[in-house]
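First, one chain by itself: the form predicted alone, in structure tokens.
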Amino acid sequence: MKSPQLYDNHNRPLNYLRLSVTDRCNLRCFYCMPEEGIRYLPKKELLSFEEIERLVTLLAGMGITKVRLTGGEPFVRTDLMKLIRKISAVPGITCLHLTTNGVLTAPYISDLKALGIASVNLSLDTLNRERFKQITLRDAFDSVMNTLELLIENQIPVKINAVVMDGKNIDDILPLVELTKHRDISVRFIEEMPFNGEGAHYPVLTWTHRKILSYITEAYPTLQKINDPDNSTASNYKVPGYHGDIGIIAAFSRTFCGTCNRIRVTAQGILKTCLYDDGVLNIRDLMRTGCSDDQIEQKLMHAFAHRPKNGFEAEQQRTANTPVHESMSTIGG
């Protein structure tokens, strides 16, 4: 059976959803949360797996075909292939993703490769052991390297995300590059965003996504523009030869708003139509107050009416001009 046609005001499709399943997360990036860390919500506050399972199914039956599960790190949340395997089966869903820091991924890739995990994004800002640790501070890559080379062996199709901070990874950049030389993989590399519990690290965002295409396109002077998928965040381009290619996010910059075809819902069940937004319908306190289907349904399709336009409008709506500051790890990476 076909999907149902869902658009917002803009007459943008909106048949994407990237759903957080925790905010707990076992590493401490420097561009997702202080060094302290955050204060986690109770177990209480969270979607269950049960909500879960009910707001993706009200979802898939408006027109949404594709979810992401996202965290914090969803392998911290108990039992997430039990999770998985129910959104996997919803009618509708044809497509879910899984975006990991790849610290405790490894022991569950056959049974991902099993339900037919259509890709899988690994958090991955440094090749090199040191920075990794500065920039995580945790000693693991040797884990998630083991998870990409294993992702890789499996045949999952994988994209690794690194976001590109000045003064901590500028030096990662080519290297990361050279991955796609003989692994069919895609490297996007991502601007920094104030999304780390403190707001912006800079006064001004140098590592732009112009800069960052700049920088490679020095190194690599026969770099390629290649299509981009559509709906794409990245502009994607290929070094001649090599297997893999990579992409480059303007997530600051904003530039993709106008095809952006995404919605979010935050482990606690906060629905933002924009990443920028700070949240605009609680979809976790109608499901508890007792709303029937039919009325969230109504609620949702309010809230995708009044999307905004593009992420600096999402970003001037906030409630009293709070500034953007909340961590990635509550929001949904």
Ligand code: SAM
Contents of the next structure:
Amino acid sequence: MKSPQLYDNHNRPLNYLRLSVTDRCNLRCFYCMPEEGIRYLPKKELLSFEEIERLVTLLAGMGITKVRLTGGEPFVRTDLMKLIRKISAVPGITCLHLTTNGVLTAPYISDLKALGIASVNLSLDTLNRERFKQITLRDAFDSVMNTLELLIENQIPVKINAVVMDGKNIDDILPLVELTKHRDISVRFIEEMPFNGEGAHYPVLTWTHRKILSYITEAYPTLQKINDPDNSTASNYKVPGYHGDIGIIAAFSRTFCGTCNRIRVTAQGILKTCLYDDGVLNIRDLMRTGCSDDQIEQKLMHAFAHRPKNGFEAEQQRTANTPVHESMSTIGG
Ligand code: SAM
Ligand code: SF4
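Any chance you could show the form predicted in complex with this ligand after that form predicted alone?
Up next: the whole complex, starting with the chain shown before.
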């Protein structure tokens, strides 16, 4: 099936859905959740598998071809593989990706491979077991490393997501670059954003994308810029001779909004047309009050036709002028 092309009001094609399947998580990453966790949604408030399947089918008919499942931690949702099977069978969805912390992932890797998963993003902010515990408040480093090695062994394309945190994991930046020496993986360094459930940690972001790049370039003066794939949020580089590559994501500075092809749906079915907005449409309630597919499609089209130009505009338009304070776990990264 050839998908129609969907555009927003700034003539940006939209083809990528990031779908959060749960707000729950088994880690407590410093940059994402407060130590005591967040108030989780009652299960009945989450989209059911049937609702998710209906939504993905609807969006695929409108032009979405790529889906990423995220969370919270996707593998905390019961029967996740059942959902993955359903979504990968939706006509028009040509690539399915997954973002996971890797703690519970290992037993499912061969099934993911068999289902043709396009890639897995694995969150890993440090290669030091003790520091992993300090950052995530859980002792799960070995499980994550095991998942990493199994993904590579199964030849599933892997991107490591490492959030750069002032005073926490700066000493890990270069070891993470070194991980690309013998492994054909991509390590992406992400600017820390204020989505931690509590509000911004710092008045000013110290480790900007520019600072991360100059820090790495100082250690690797021959670092080469390589091509950025279409709609890439990362600026990509390679150490000559290394198998893998690295990327730097200006998630806080928002330099990539001009080519943004993404929409997000939270675990409770709220549409976000920008990471920095506070939700523009409650799709779950439309479904649960009996709206037809056509009616929902019209509401979606309206939302896509009113997308903010960039993350700064989206932040300004937040209702009640609330600054960003929600946890990334509720949004889905
Ligand atoms: N639990 C899964 C995981 O950690 O990979 C998926 C959900 S997590 C919210 C998705 C991504 O968001 C992770 O790679 C994480 O590093 C990133 N993230 C979470 N909070 C962030 C923040 N405040 N700033 C930048 N990235 C963040
Ligand atoms: Fe959980 Fe992922 Fe947030 Fe860490 S980043 S607390 S693993 S949802």
